[in-house]
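What follows is a single chain, given as structure tokens, in the form predicted alone.
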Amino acid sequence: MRSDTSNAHARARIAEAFAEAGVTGLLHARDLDTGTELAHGADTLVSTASVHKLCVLTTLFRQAAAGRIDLTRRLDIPAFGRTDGPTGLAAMLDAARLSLRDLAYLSIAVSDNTAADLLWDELGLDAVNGTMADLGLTRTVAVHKIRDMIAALRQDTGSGSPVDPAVVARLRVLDPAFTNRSTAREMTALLAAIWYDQACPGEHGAALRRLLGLQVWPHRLASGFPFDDVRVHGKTGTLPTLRHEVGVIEYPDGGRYAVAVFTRATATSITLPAADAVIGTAARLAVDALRAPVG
């Protein structure tokens, strides 16, 4: 285990990084092999935004492993009635026909809202919450699908600007008491269950881990580990002022670290590069502390 002094120093540097980036931040990191942890506000409930897609996919692959769902089954996806979003099917114009496993890929790789909701429709909210409860993650709860979250966001925004601080202050989707929620500690516990083959055994666990390694975004968690031989697996989440990512970093020496970073920016601007990058900075400080020799 790391010494209290070492952990306290790392937590202080992480808090300083969050402050310099203009965000409040929560973090939990765990060494997947030794169990050593580093926590900074890790038990505070947060609105998970698209990070909750990881819970949906864990349920999908868990049910596939149990023989209750066929991942190769294809769904017809009309060109109309899709969940809004900037990427994937949500942004495409024509009808499509895709397998459940390819919808899972889109849900992770580009955080496709339509793909995630199609999977959620197949599984149901109760099944996703049941998976989390089975894994002991009792504070990780979904209360609505992405389309319902977006509807609440639009209702609260009304005709106002999404960057108006007065509008942002009334957004219910930022409140974990209203929306899908979890904690940084429970998210690294979920990642540990995925990496230990406890969430989805065998080939299905490997398939889920593969998808997490195919996420395309480099500006958050991955920005802290800019090395060709370090693999970063992750899932982002974004709402006004919220920027999150949870994932696993694998080093060439075999070291494996689950990290969850949740942030909320003071500024309401949509483009805040420093708020994105501090997720990687904080994760790197935490992982470096876990990898430091015990002295």
The other form holds:
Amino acid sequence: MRSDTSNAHARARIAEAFAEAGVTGLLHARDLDTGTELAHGADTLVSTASVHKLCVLTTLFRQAAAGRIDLTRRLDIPAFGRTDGPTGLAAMLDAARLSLRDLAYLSIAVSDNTAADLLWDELGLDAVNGTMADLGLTRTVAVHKIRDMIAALRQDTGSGSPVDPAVVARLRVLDPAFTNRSTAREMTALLAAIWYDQACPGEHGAALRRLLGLQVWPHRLASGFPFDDVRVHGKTGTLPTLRHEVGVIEYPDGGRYAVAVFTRATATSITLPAADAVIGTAARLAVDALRAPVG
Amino acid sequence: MDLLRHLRYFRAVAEEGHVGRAAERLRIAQPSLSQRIQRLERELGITLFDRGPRGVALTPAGRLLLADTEEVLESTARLLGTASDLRTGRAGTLRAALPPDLGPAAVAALLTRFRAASPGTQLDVRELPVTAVARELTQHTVDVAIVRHPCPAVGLAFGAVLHQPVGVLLAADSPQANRAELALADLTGRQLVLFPRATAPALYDEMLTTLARHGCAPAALVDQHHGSDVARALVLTGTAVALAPRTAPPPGTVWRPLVGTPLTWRTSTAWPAGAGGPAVGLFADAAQQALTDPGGLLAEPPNRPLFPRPATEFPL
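Switch from the form predicted alone to the form predicted in complex with the partner chain and print that structure.
All chains and molecules follow, beginning with the one already shown.
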């Protein structure tokens, strides 16, 4: 087990990086082979935003592994009545027909809100919470699907601007007591279960891990690991002032690390590259600390 | 027995010297009033009145107790009045915090307005930077504040946001002082006085981003509040210029607006969420008015479109 002092140094540097980027940040990292951990506010509940899509996908592949769902079944997706969002089916204009597993791909690759809600409608809210409870993640709870989260966001924003500090202060979707929630520690525990084949056995676990490696966003977790031979899997989550990503980093020497980083920025700007990048910076500091030779 | 109510009846009968007239004044039935006085006498074990054919007269014991009764009723009225003042925000202690650079005129108007709205309240005012004030509000060591945004928002509620254009404070004898307004790019190569980052990191970063966007590359940044002696001396000697909201410029300096108002500071009142009592409300109202006039802050933000990027993940 690593000594507390080396972790204390890494934790101080992580706290400094968060402050430098103008965010408050929470982090949990775990070495998937030794079980060594690094925690910084890892048990504080947070509003998960799109990170919760990972729980939906885990449930989907878990039910497929149990033979209860056929991932090649195709859904008709009409052009109207879609959950709103800036990517994927949520942004597309025409009717489509896609398999459940391709909807899963869109949910991860571009965080497609429509695709995620179509899957969520198939599974039901309780099934997703049930999977988390089965895995012992009792603080990971969904209370609504993406469309209801967006409806609450719209209702609270009203005619105000989403970058007005007074408007942002009243958004209920930022409050973990109101919306879908989890902790950094439970998210790395979920990733560990996925990587250990405990969440979705066999080929279905491999299929889910493949999807997490196909996420297109380079600006958060991946930005901390600018190495062609290091593989980054992840799922982001974003709401006004919230920027999150949870994922697994795989090194060529076999080292595997699950990391969850949740941030909340002071600035209300929609575009805040420093706040995105610090997710990678903090994750890298944590992984470097876990990889450091025991002194 | 409701002693206070019975003491009020006792006082009324003593003042009128007649149960019937007292009952009329109290708007209750005479027999009921008589019974209540008898009940009070039983409770105290004292005969308060001598009953005669033309009315009632206080006994010597009744006279002594009337003095005490008046005292009790008066202090009760005082207690209820104070409670009402506290409840409605007209009395008490309010701990308030203000950011630097609101301008003395705005702060004076705020204090005057608040005193008029809440004459009984003792107002403790401090000047605090945004990082400190957000912390103190969440710890409830400050009741209400005026904050400059971006301000950490967890656990806080905010009043309407006002906008304060930022301009340039420079030496009156510098060549640029002759111009009615300056472009941010004109400040390239100058030393620029800007508050220390630690006092408001998010606003500091926002300002640097805006400077760069408008082609302003300062030679150096001086981490000083522009009102400090060092900052004033640097500006006065032409060594540096300061970014500051419109202010009565110190002798030997002038303030010039920036072309197109590229820099604005956003300001609002703030208080702990769920702890916005009446005094906080009165302070927030007074602040809103004083900051607008004479403070010169604007209610309307510069109208800028928002273009979300796909990575935003939620629709705008």
